[in-house]
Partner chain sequence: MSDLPPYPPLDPSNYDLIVVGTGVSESVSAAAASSSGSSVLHLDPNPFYGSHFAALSLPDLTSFLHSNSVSPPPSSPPIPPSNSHELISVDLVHRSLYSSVEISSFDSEILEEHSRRFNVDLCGPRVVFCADESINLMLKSGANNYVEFKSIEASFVGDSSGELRNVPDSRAAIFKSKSLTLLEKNLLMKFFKLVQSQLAKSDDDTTTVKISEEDMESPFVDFLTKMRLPPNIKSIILYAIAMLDYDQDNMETCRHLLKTKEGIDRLALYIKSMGRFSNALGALIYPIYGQGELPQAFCRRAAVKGCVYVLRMPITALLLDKETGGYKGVRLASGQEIFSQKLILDPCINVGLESLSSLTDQQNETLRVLVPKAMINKEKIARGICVIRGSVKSDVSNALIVYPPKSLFPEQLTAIRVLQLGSGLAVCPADMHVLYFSTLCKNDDQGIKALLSAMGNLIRLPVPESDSVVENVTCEAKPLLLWRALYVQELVKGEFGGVISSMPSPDENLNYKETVESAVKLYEQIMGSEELFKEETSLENTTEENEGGVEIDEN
Amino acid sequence: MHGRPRKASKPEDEAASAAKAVKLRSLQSQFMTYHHEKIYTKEAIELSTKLLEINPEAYTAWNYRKLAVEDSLSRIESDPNSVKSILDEELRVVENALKQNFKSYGAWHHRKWVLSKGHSSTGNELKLLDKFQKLDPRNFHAWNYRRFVVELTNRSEQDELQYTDDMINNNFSNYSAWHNRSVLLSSLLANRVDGFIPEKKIPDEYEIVHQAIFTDPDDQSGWFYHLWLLAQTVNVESPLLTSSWPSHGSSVILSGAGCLIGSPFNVITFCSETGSVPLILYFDQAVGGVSSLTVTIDSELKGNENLVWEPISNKSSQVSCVWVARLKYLISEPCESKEYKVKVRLGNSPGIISSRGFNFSTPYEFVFTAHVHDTAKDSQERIVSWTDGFELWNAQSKDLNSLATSDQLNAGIDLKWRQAAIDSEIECFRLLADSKIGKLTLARLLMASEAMMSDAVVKGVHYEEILQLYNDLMALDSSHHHYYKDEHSVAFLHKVTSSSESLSRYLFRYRGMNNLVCLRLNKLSLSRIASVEKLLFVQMLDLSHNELHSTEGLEAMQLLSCLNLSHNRIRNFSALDSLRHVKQLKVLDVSHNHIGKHSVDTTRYLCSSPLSNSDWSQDDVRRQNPGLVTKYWDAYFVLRDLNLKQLDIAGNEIAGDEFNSFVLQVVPKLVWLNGQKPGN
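Three-dimensional structure of the chain by itself (the form predicted on its own):
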């Protein structure tokens, strides 16, 4: 364990272990009798003491002693000396147990319980901890207990921070001391204690951790602390709005289902069977409290006075980075068109709060124009092709600026000290670029620098270097190839979305359906989806011929109506769980993946089984085909929430007559299955 080689036991050691086991079984048998019969005599308590001296991990024995203490305290009058005597005995038993096993969870928890009674000296506890931590400075049990004891005393966080200094100076490989330092600094910086201002303290901390990193680059303790410092440099406390849709100043054509006659090329056309269009808010961190009370909608469109905002998350949570409301619109009379201004405002009233308890306090508003049109009468269901009908976006066109929201992430934030700190670290770690961890840290620093750049002229200058660093890491460290591959994909997508010019190279219009905005990211070896906050306007997405394992992140793309995931590495329908939130999705291609290839696929259960949900007990498909629903429950769980018209699952192990028939029952409105109309 922890790199220590296992030694073969000697015969005499085996004999001693066997004798210890016999004694332990005898003690346990008698102890359990006392415990079950609730006997708390002196003899019974002494027996539990002997048991814990042999096996400090006997949780039942610790719990028994708690019951015994409560019983003893209930029998004596309010005599402080008697109470102290009983509790001191417990502390003595715990101390002896810790001498046997310094990492005994049960012993440390029992000591906390005794101390919480309020009759023991916390000063003695700190002295005991000093003794224990000299024996094992990295023991996280002792550090956790130390934080508990300090909370019960008047000892300042500054004094504790100095203690971490001393421990790190003795041994900079003390990961627990670095961790405790991060806990203390987080509190001191958040409370703005004198002398603890981020723009001054964070750069000082970089200097401290450099001493550890450059002394022994192979030791991980300092690297982890450096990673924490980088997060403190880049992240801000208060939540910020990263992007929104529709974008400020844009125009949107709204109509009912079907193809709109004469749909313009330079404006997004949104067609909906329900007569509603999504309003999307994307924050830089998970927030709650988004409602009609905190977000104001000014519009002449009727029926939108009290819009319901919903968090978009794969977890049942009321906090999310993405929030969506459905703005209702009325379909005009044939050949008529009406124009409406819509203003969305947020941040003017409190209530939007991050999961860490910080308020969204940066007022923001966006205004767009909604053109409500009638629908073409000859809107027949045509198959969507991924091979033709596309027209390349004009790279010189200014239309893209009206589709994508400009990045609001850095608005109102003092970036000077943050950028200066990152720039200093970049120059420093170029000296360690020959090591794996040096390359990884440099790549992270360069990504952080890109995230803080606001000047469009220089934004994107680091991405080629970042991508090369991850290529080098994949070649140097094959054991972490998948991680580096994911990070490479993230960096590449950030590069693609870093400017209108770079994004336009992958943008097309699909003439077959209202000139849909199509983003083609096929054949790029992508293994992870990222930067979706800058792609909220995309209606058609081609991710075919990549290395994706899931659709995580696509739930934010609420306009998405066509999605091509063919020729990827998707193993099951659970990996498509995020698509259940994309209500506009009509066309889905998951052909030539690995669905059904693995007979035992534990990743299926990342998506909770719906079969125990009583609300679904009356579902027609489940009632008529319970066996198939049980067999294909992950497909049932995902597909039943989609309103698909076209689905392609060919080329997967799961595809076959039985599954195809099951799909048609689950998705009754399906018009095209595997390129053919059902029944043909």
Contents of the next structure:
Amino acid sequence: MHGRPRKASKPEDEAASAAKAVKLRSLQSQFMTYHHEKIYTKEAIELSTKLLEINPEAYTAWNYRKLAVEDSLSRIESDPNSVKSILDEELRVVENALKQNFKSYGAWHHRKWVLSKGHSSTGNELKLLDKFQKLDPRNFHAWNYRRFVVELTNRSEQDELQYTDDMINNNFSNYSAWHNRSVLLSSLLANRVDGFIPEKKIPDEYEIVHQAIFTDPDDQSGWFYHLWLLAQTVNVESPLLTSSWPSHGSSVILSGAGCLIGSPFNVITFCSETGSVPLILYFDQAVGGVSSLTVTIDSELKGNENLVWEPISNKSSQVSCVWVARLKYLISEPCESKEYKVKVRLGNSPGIISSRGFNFSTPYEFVFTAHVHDTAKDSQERIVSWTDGFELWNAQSKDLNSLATSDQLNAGIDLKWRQAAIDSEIECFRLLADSKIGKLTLARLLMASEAMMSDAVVKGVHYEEILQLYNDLMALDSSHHHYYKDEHSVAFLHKVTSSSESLSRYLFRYRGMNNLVCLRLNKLSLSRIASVEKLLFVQMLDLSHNELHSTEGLEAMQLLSCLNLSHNRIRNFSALDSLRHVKQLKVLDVSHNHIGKHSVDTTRYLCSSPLSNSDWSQDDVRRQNPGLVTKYWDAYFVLRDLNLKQLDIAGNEIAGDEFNSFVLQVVPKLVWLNGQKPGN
Amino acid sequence: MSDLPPYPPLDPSNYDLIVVGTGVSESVSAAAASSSGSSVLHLDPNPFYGSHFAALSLPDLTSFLHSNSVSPPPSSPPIPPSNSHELISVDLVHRSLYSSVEISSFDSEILEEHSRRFNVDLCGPRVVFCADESINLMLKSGANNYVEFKSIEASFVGDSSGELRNVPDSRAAIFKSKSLTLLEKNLLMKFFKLVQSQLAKSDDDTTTVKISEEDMESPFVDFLTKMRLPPNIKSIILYAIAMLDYDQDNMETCRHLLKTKEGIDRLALYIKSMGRFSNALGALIYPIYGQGELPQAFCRRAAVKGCVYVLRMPITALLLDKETGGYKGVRLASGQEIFSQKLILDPCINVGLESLSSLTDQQNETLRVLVPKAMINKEKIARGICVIRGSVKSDVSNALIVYPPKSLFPEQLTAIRVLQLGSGLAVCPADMHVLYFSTLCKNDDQGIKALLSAMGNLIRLPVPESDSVVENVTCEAKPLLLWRALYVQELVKGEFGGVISSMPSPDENLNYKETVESAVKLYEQIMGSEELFKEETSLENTTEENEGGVEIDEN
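Mind giving me the form predicted in complex with its partner chain, seeing as the form predicted on its own was just shown?
After this comes the whole thing, all chains and molecules, with the earlier chain placed first.
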């Protein structure tokens, strides 16, 4: 059934199929007449049998038979023997139809329908399935039906697992068998059935799949199963807090809008016109239910009893990895700077639940100190430069530790067997590192190993190897170059953020404004952003001269006020959509990208279109300039939601007088456009 | 031969072809000739079909081996070529193929009770490969209607430790193998894939990896080394899949160093055999009731096409034309003289040396293939048969076991093959098994020694009570020996002699590939280059379901 080359049809075959078509057509029209006139005589039913045995895909005929069965059942008044004979006849028709085409959806559905009526014995079903699965062991219809029968007959999952064993032993190139195995094991492990403990079973499964992968690395079925096993090894059920800002034990200086003179060098200074500071919670998986009921704040700062927690997600869903609340600190009258302790507690009352339904079950709390300062006078009018005014971070681990977030990972998790499993996998797949998939798997395993490592001494040892593996893959397999490139970027950013020492090489202070904490990751040929959870404190980010297509991931960096994306591969404003969540963003440089270069841009269709947006018609800009909004709608939606003071779009196809004036209409508060004050 | 019943004279007494002996090659020739319309007389001195390929009961086998191991004294005093009529008659002598025959019974009582329930091969160990030329010929001739096969369930590689490891000969077998490391599995499967792509290649296809011409001409063993296959896997490929005999790593003793090209051909046969019949378990099958069924099937086919059969009928002399020295006919043991255009003979039939001296050059030329050749420095094959109680491997009845060179003892120069067959094949009573052993050897002692070593590895010899205490611990699991035959067989090649041709003896191979190929070649030489069984189309096959049987069917 698989791997058989298609043969060109011979003229005599074509003639035969034409003759068959004529016969089929006349059968069909006769059948339709019966159907429409609701004739359920013996003769009419036999005609449908004939039709289905020739063409099992005639779905109408199956439905007709269902009606016919209902009709005859209603007339015989529950004589069990007659009921049985009617239903047995249906099973026989289905079996014949399946012999003709055992991939017919209609036939399999009809069989399920007959069985669900009860009365029929289910004993023969598995035997019939064995017959069909012998013909084509991968046929997913048969596997689906098998699961249905198994459920109906209460056959044990262990027996079914044994069946997948047998099928895999016959021919391990069987996606359906491996898949069914993963389904059965998930259930057995989740229900903690006798002996089915992850730390015992998962290593056994690795051992089985190794046999398949090493015997034939070109066969994908084993690799799929291996990927599933890896996910079972790495993923923890209940969600955990990966990081937060502010982090535990840190201090922040909070002030009003403007520039604070002489802000201390080693503490983060945060200025805001609105007098509120974001609190960021970053979970290891998407969760819902974060609210003032599940997260409690103890603080002397007034008015923060019922904080509103917002999920930061591009999809308007109520689950997200990142949740933000705005803590108010605005001081109405000038006073001396004052210190406040803020304690955040979560997990004490249930409610935070992962999208897969697991509870955030490990209570966690963190405390930070807020120094609230007087509002400074000097409001920001000066242009932010990306060339001058940077000072390398004073690489003292102490300062960084207060920024680098402590995470809850590894807390109370049975890491030991997981690490052992990953370690033995790494050892194993080093042997297969001469194949592409072997290299990719090794790279994935090494990444998983890094993610689980808690020992600071050995953490980060694998990154060089991972980066080399992805470099090799890019050279070997050009058709998947973009994927490898993205993974390379992810690994590189993991490496950068793996220790304070490596991170400090890219960290600066920007003297031009409040000694902002600036991370400069320019000229690194990054194509994707990652490790954002470790960079929540960054206020100024330089990603210029990379190969980024999108700002996805940056939405978590709620402190970000300056962003340089110049000289990247941004193709349109929709790619900047995630920045709409970054309310602090004042300075954005997207010069020298590809915006407007590609007239047909498929990514535009993935985003919300002007027509689907409900609130846009009430807008002034829309009313005054309907043509421009239609033309530049993607820019309009992004820029409208930002509070930019400085924007650079030069060096893009889109840039020009028309677009510039449109931008000024959408963002009237803009102070600097393309390095100049508008109107001058 | 005085006890022969008086035989009615044969009518007619003139044929296109006379074939003497009912071995595989002779039977194929008889069937081919009769199906192409020739009149054929097929004779055999024995009371059974198959000659040296026969399957016999234990007493029959014993007496056959004994009677064929010594040259019988001439039945009558040598008569000088008689000059009656226009013909010269030249007396024939029987040449013995077997030596060092030794037959021992360890439990006569049980064996006597069951003696007729055995069908023991003379030419064992021998199996049929599903993609074997013999299967093709059977299908072409229709002889497949008379034979049923069953699969050999497993094949193993053994060594002196006594452990039998599965031969990883397919993707599924490699996957399941417990004795290979992950890396070995990887390398072996890669190698199989290379062979498969080599087989599937078309000449204008340059994208797939191919084996270079240079590699094809190099020794196969070197090529395997180049493919980074470790020694244990090399040995499996060479001796348990390609079924080689000689130690390919030992240049001094290896009489046949296989080239990569030939090695690939051998693997190809094995690989093609694996997938040929959907109801066969693996590459190897075996005819129910023994190998004797194969020649018999061809004979039955021949009989259907009009071939005349006479068993228990030796020929005593050849009749030559006095004038030209050309072949005319044969004299039967019954005394009747029968004439034919051509003659095909069993390898055991020779012309007596004393008769030769008195013949003319022309006459000698006619009889050239029947002149005994000097057997100096020729290899022989040592064969052994054991009847055991139990099985050498639990859960497995029909299995092939190979001991590669040097695996049993350091001086082991050639591979030893062992075939175990069970009652499912109707070759022995239930709860017993028949084991066949064979190995090539330079002399009888060497061959017998090697066989005994393999036997000791698998089987428990009945030992006197006093010794059994010591041996008991290690030997507990091994099956018990009931009966044993050891013999050494000469390897005689077939020879084309124009009018008179001689067919080969059973060869050293596990399968019939070379036997059948050479028979076809000889037949084409003898009868002109007609294609064998050209117009035969086997009738619509009645596919009966037989438990575990293999339907040989064209599909």
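Predicted model, so just to flag it, every value in this text is computed and none were measured. Between two forms, the rigid core is defined as the largest C-alpha subset superposing within 1.5 Å. Numbering follows the first chain given and starts at 1.
When the rigid core is held fixed, the Cα atom of I76 travels 2 angstroms or more between the two forms. Shown in the overlay between the two forms, fitted on the rigid core, is a CA shift at A61 of 2 Å or greater. In a rigid-core overlay of the protein, H35 has its C-alpha displaced by at least 2 Å between the two forms.
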